[in-house]
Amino acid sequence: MPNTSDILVIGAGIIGVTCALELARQGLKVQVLDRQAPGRGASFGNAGHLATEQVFPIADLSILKRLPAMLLDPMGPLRLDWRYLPRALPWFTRLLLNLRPAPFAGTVEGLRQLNQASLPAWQRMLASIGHSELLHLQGSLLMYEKPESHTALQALQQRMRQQQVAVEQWRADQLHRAAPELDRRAQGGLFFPETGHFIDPYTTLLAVVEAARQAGVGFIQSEVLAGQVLADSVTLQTAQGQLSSRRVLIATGAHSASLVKSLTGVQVPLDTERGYHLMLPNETGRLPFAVTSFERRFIMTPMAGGLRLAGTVEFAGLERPPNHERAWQLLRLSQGLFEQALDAEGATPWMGFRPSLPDSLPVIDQACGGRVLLAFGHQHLGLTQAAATAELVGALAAGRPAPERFRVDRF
């Protein structure tokens, strides 16, 4: 293994590899280290939605009313494993404190800033590597089925317009003209014209990896065992030997907390939203854009390899095995949404760890006098915000300060 570099990126998910490419283009010697092959973690199976419209945290004060259902319903859209409750309580306490008006407004502002930068950042990155075709910009739809949901969606539309989110209210006839396969009982929805979807998130990541390799980035598959920040470098002990670099970037998603603590002494309140998907390989051409069900609380994204059903949130930590019944529950949720039932033959379930901080904002910052850069905690917006995060990390590496809302010392 080459044992010297300007920056060693720890983590080969979509955040890590986009940052590596950006840093290499600054003329830096970059290596990427991960215990898995690039993109085999959460970046492999995300929903593929470029979710720039999602400027509000995943939770609001109604989470208190939903807590009993979260504990008792193993198939619910928001699930808290009762065995994980003692470990999760401090994180949930912080989450509730962040729902007070002032911090909540700060979260919304931070998400809005980063999301507004995300689409143009991805357009620049994909154009620069010759793969603009990987991102389809036909918008996305939040549909509803029950007439009584109309008032709630009107209120949501108003809130989004206040945050400068482009949104249109669609009647049932507009919805069915655009997505004729959806069941005729659909009432309408909110259409977001400035969003889109990736036709395959993993293929997108591999395209970025290939561009990074061509820019001189080296990739090492090994596990970090220990590390130390020195006056002029950072050394890491890995399963394959010692690595040394002038700086490191920690971009290991839901697995970042222990490494941040080890290298910097900073303890971040990072937890994981376990997300599931079910991939239906025979369902191509069913939808023109990503569609989210308001009442059923999951998303359906058309991809080159079929239709991906994704969503739901499960808090059960990093150690418990996946509950793939939650992935199959997505198929049951789809029943009645289409004129003809979806074809589930050959369907494959998947689970990944979304890195979540209690204020729903990522950490994009530096520590130890700039020896350690940080980029993690993007919750369910990692793919959306990756290219914009890479540009911010590039600015950090060039000596510009971190955006205040994303600093690690906010905790």
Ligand SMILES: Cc1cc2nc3c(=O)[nH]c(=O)nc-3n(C[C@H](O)[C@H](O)[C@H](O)COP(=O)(O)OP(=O)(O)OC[C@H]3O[C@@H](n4cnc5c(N)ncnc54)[C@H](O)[C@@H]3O)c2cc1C
The other form holds:
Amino acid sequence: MPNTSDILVIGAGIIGVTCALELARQGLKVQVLDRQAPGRGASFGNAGHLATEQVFPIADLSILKRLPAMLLDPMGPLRLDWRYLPRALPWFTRLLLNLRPAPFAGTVEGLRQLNQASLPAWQRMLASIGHSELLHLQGSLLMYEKPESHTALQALQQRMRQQQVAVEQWRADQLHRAAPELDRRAQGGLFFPETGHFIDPYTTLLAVVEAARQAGVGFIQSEVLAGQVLADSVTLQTAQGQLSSRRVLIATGAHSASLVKSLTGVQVPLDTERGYHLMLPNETGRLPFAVTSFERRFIMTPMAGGLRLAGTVEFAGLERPPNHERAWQLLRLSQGLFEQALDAEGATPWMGFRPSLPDSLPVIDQACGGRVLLAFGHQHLGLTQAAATAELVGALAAGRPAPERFRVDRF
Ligand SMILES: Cc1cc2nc3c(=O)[nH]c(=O)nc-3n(C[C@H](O)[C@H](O)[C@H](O)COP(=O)(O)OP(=O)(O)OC[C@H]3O[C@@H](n4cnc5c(N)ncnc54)[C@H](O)[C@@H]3O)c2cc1C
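With the form predicted alone in hand, show me what the form predicted together with this ligand looks like.
Every component of the complex follows; first up is the chain already shown.
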């Protein structure tokens, strides 16, 4: 294997490849290592939503009341594999502690900062690689069906406005004009004009990979097993032998904790929120933008290859096989949302590992005197935040400090 890079990026998900491109453009010699072909992790099948409006962590105090009912429903939007509970308990404890007012406000501030930087960063990156067409900036909608949801959505709108999120309240007639295929029982919703969706997250990732190759980045398929930081270099043990470089970047998504421990000695409380999608290849043109159902808690995104139904959170760790019933449950959830039922012929299920830290913020930082850069833990927002993360990692590599909120020593 070639052994001559300035920086080895471990992980060819959307975070790793956007960072690799950014670093190569700084004149660094970059190689990317992944045990699979690029883009086969969580970045392959996400919902494609540029979700800059999501400035609140997924859990808040209101979830505590709903939690028992949610956990007892095996097909509900949130599922815990009870066998996994002992492993997940420390993570849940930290999550609960982060719901206290001060840490919660810190999370919102961090998400807001990163999300505000996300759209312009993606626009710069896509324009620079000649693929602006992959991002459709037509907004997105959070719709509701039950009249009693109106008050909750009004409160949410208020809280979002306080965080400078662009949000409009839509009545039923506005909603049906914009998305006429939606069933008449849709009462209205919140529309986010400054959001959008990628028409294919995987194609987007491959476009970044291609641009990175053209900028001189090498891609190697090999698993990194462990590593060691030396005085002037970093050595990685890979499935195919040893590699060394001046620096490494750990961008292995939900799989990052063991590598971070091996290389830096730091224990990060990273877990995975497993999520599912069901891709409906015959469903093109049903929706003009991504639509999330407030009550049913899943998203439907119009993509080049059909309509993608996505969502659900499952705590079951990295080893258990997928439960694709949860992906098919998304189809059942869609029933009644459209005037005419969706066509599920040829539908394909998928599961991916969201990399989640208990305060809902990523780690974007460096350790070991700058020999090890870190970019992981983007939970539900890794696609949204990838280009902005790449710019922050580029700044780190150029010697500028990490933003405080994303530091690895905050735990
Ligand atoms: C159902 C679902 C819907 C989602 N919807 C959205 C959305 O609409 N918008 C949004 O912004 N985000 C969304 N997300 C979240 C987003 O997909 C993730 O945050 C993002 O993909 C994480 O990217 P990553 O590069 O960190 O991880 P990954 O894409 O998982 O990449 C990590 C890579 O590291 C490699 N790797 C791991 N360990 C090793 C090792 N030891 N050696 C070598 N290689 C290794 C893996 O093979 C993998 O390719 C969604 C996620 C899911 C599951």
